[in-house]
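Given as structure tokens, the chain that follows is alone and in the form predicted on its own.
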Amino acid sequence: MFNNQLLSRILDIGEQMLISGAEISRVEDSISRMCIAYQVKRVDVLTITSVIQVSVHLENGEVFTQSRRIRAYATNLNKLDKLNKLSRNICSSLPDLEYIDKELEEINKEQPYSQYAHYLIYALVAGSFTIFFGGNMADGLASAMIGMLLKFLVNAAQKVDKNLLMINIFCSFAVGAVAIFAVQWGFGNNLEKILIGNIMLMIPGLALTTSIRDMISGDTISGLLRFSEAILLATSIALGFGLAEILFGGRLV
């Protein structure tokens, strides 16, 4: 029987997709599928990129309407496809809540890298992109430590402030700034090519893409909002990094 105690759990799975990178006909169509396979007259979905709100009329003439705020993203494509297993299996076997709620926190409490593999990781992908465009192996050794400074930087700064804006001006800012000192002190030779190795690690690619997808599937004011969004998180990387151009005297990229 639906109920609202089951509407809360299947929009805990909507909102966990959508934080996770879920586009926004994913997120409406595994929520309207969940609702309809329990039998229900109407689902009415609406989702942007900071809410979803849930409207389900039942037979017997209830209505149950539940809203979803959105304040952050973590991008997730593993927890995104086992959310999507989990929707898909609701709607074939239509488990009790208790059921859900385990899968729920089974899938929540996944830590899919350590802190350890993310330094590592922002390394590998600033010291590889720094020769990929013409950076010589010194550059990219000076651009893989640089990278695994912004990722301590970036751990601070959201542990003191959640708006993405702000924490980008001051990250690309600081990253900027020692790029400048290092190729000044002679740890790397190409100030730009070190830079462009830790921009790749900061561009909203995925955010840029899902606007593009929300918009050809049909959501125009969701994926014109994610395009807003990702071409102010582009601002702000630019505008801190041609601060500390600007301040410490390196060349203007």
Given for the second form:
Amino acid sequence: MFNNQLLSRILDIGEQMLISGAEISRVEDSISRMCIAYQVKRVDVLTITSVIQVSVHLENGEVFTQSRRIRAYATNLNKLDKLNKLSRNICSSLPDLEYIDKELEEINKEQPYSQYAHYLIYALVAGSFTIFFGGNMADGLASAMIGMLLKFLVNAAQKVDKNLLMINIFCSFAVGAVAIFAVQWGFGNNLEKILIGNIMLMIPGLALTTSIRDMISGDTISGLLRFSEAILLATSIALGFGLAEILFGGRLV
Amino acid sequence: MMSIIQIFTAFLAALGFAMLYNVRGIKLLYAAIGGLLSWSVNLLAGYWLHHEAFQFFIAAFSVTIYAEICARINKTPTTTFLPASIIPLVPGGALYYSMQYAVNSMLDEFLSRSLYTASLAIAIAAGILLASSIWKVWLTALNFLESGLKRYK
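Having seen the form predicted on its own, I'd like the form predicted in complex with its partner chain now, please.
Everything in the complex follows now, all chains and molecules, and the chain you saw is the first one.
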């Protein structure tokens, strides 16, 4: 009853969960629950931020092993919710392959908010954080405009280069430069507050917190990987802003 | 006045992040209220504690319990609400300043800022973990009581 095709579907679900933003422990837990539901003898799952690997031992002595390499994340919590429901459904009703395929296809159609909405969201977040950290209304407005520019730059950069570090250096440099000019021309008063609003959109603060959470709860490898990723990204952003500061003479720090 | 502005903008920022993470429908509102809650608790705790990491710990703890309750109500994973709700607490600014000092090779400032950033991140992570463990204990106790009652009937 359990075979390689089924294991492949189960791993697909796990992979999509990890990409959509599930915790490591949730991915491992869901995969082993789904396998165990099909009455296998033993399941070994290893999940770290970039790889999922599963070995399944059957009662008749057969062993299946498969793995998935995860290269990029796209947080999509609505999709995660649906995947979670599907995995519970599989555990309780043991459906056939066609059913799982159909459901997965349906879930993979799940789209994030539209690009236009994303421009507004970037403006909203950047503006809110500028005011949150003590900027005035003019700063908030400037920050919101620069937030939209940031979204545009991120989109453009992603088309040219997939390397996240380079994208971050480029975007933070451009945002830093524009913010410096904006303040020099009297559009907004506090450069630092305008920058911090946009920084909150780029900086991996949440990844840093998650990495420590992983480490404390026992997923040390994943925690360390995510931690070093977060520090690298933060450094690249600081580099970009630092470069803008040196070239265009705004005063930071 | 500053606090009210902060609480309001924390709400908006959490709403924005929830949309970035593709949370849909009424759950957006729950996540945004979580952001408002996390910063309010942090400010309230500040009135009687003067220890920033501990304030963040308490705020992270409360907002995790809030997210667990919301997850129960909406029958979704806690992850739907927690990342966006916790955003106002996340030390993105502090992390950025540490790296800024590192890039400018100001070693002393870099070290003290990094330790400060790390202390906040650890406080938040500890708050989340403690709250989710306590919530698990509570659910287990609840299940135990329910099954006991059923047997009694």
